[in-house]
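Encoded as C-alpha cells, the following chain is the form predicted alone, with no partner shown.
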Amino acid sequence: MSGQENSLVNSTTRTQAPTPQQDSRLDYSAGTAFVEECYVPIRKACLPLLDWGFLRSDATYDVVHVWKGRFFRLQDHLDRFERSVTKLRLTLPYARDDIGRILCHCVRLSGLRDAYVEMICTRGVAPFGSRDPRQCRNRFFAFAIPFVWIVDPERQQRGINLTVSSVVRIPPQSVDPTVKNYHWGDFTRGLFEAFGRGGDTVVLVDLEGNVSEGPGFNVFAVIKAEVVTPGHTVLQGITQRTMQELCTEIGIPCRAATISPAELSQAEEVFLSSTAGGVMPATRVNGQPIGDGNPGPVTLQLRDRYWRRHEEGWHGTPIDYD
C-alpha cells in the first residue's frame, strides 16, 4: 500500500525501509533479525527491557513460511497481521510492501530455503512514568530463522497423543482470539498439565466446556464423514483456511461447528493445522486411540496434498535470493 484509503499509517509518520545492509564479518546462517532499523544476526537480537510488548504483552504479531525458497500465503499472513494492528489500535512504521521487503531480506540474508518468519508490532516505550498506551512510539521487528515443527516428521508418522486440558483459554470478552497475540498463560499451564498425564501437547476448552484451540494450532476432527474445526474463541488460522479449501478440492465436507471433548475423543479421526508444520494427525486424545490408533485415510490425503500443493508453487511468493 501506498498512500491508499486502506493504509495503516498516514504518509507523514511511514518510515521508508531500511537499505539492507550486509556486515561479512557476522554469520547469519542461523537466521537474521530485523531491529532497529537493522538487520543482525538473530543470536544479536535484542528488544528494549521497557518495551510494553514484552512488560505487558502488548503486542501482536504473524508468522508466515517459507518452503523451498517460496512464501506460502505471504499476502494473507500480511492481511491478518495489518487487520491486529488496527483491532489493537497500533501503528505500523512502514508501509505493507516495505513489510514484505524485510522479512524477504531476513530470509535472504540467512539463505534458508525452509523457513520460520515473524513479524512483530509492539506498543513500545512509554514517556517516563506515563501509562497512557497512546504516548508509546510502536516498533516493528521481523526474524527469520529455520523451519519449526509443532510436530516433526518422524513423530507425524505415528501420531500424536493430544490432551484435552481443563485449563479454559482465555474467553474473547477479555482478549480477541482473532488477534495473533502473546497471551500463552493458559497455553503454558495447559502444557505442563498435559505432559503431566503423558500428553505431547494440549488443546484448551472454552468457557462452555467445548473444544477450542491449543499452542499455535487449530484442531480438526472427521466425524461421520465430515471434516469440523472450531470456529469460536480461536484464531483464524490461515492453514486452517487452507484446509477448508483442500477439503473442497477432494470433495469432503467441512465446516466450523462447536466440538465437545467427548466428540473429539470419539472422532474417526483428529489432526492439527498449523504454519509450523502444516497437517499433524493426532492418534490419540487423553491417551486413548483414535480409531485404529494410526493416521487416518482423510488426515493422509490433506497432508499429501498440501504438501504436493507447495511443490507446485501454490499461494506461493518466491524469494530472489541473489
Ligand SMILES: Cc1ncc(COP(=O)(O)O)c(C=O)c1O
Second form
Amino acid sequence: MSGQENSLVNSTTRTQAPTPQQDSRLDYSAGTAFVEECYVPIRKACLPLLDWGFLRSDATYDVVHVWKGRFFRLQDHLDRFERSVTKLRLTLPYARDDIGRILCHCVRLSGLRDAYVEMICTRGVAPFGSRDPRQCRNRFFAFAIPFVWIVDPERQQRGINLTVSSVVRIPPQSVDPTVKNYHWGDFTRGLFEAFGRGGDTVVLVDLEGNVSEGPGFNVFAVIKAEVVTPGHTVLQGITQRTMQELCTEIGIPCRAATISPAELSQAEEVFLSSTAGGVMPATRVNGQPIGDGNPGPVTLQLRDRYWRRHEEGWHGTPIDYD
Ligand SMILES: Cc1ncc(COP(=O)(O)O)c(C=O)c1O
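After the form predicted alone, can we look at the form predicted together with the named molecule?
Full assembly next; the chain just shown is listed first.
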C-alpha cells in the first residue's frame, strides 16, 4: 500500500458541487439519483460495492418530502442530517448550500411535484485490507422518487392494525437513535412477526418493554385527552416535532412520555407520524379496536391541519422547475 493510500483521507476539504448535467436521451421521470457526482435516472443508480455504507450500514441519511412543488422543512432536515454526520464522525464532501442545490436538482430533473427525497452520507471505501474508518473518503448520495406513503390515503380512511412486537429496538447504548440509520434488522424481524399476526405494520419495544418506534415512523397515543409520544429511544422525527407544534396551535397538550404496550392498547386514539405519509391513524392495536375502531377526532384534526398547512406554504421552500 502506498503512503498516500495509507494516509488519513477523511479530510475536511469540500469539493464544489458539480454543475447539473442532464442527458436528454435519458428518462428521469421515475426519479433521479445523484451518484458519483452525476445525475442519473433512478433505475440506473448503482452503489460502489465496497462502500462501508453498504457493507456495514456505516452511513447516515435523511428524508425530506416535497409536496405540491415545495420542500417541507428543508432546513430542519438539513440540520438533523448535519448533526447525524457529525455524531458519526463523517465529513460531508459538499457544503450545506450545495447539498440543498443537489436535492433541488434531483427533484427538478424528475419533474416530481410530490416527492420523497433522500440524502445519504456513507463512510466510503477503505484502502485495501484496512479496517480503519478514518481512512475512508466519505461520500454523498441523493435521490428523488415519487412521494412514499407508509399508509396510503385510502387505507388511512379505516386506519391500520399496529402490532406491538416482542422484538427490542436496537438500544441507544449501541446505536444512537437520534442519528437516522440503516440498522433495520430489528424492524424487518418485527415486520415479519407482525404480518404473521395479521398486522399491517409494527412498533418495537425498548429494553424496558415500553413502546419505542416503527420502521420509518414515530408513534403517538391520545391518553386522557393528552397527546403523548415516546421521546428517548427513538429518532426525533421532524413530523413528530410538527405534531407537537400543531397540538400547540390547536390547544391540545402534547408531550414526550413513556407508553407501555397496555397503555397503547387502551388509548383513546393511536396514530403514526412520518415524512413518508404524514399523520396515519392506527385503529387497531394487536387486532383489538382502539376507541370505536375508527380514526379519532384528534388524529383527524391533526392530519387535516398538517396537510392544510402544507397548502398554505408553512415551512415550505418552493422549487424552481424551470
Ligand atoms: C426509525 C424512524 N423513526 C421515526 C421516523 C420519523 O421521522 P420523520 O418524521 O423525520 O420522517 C423515521 C423516518 O424515517 C424513522 O426511520
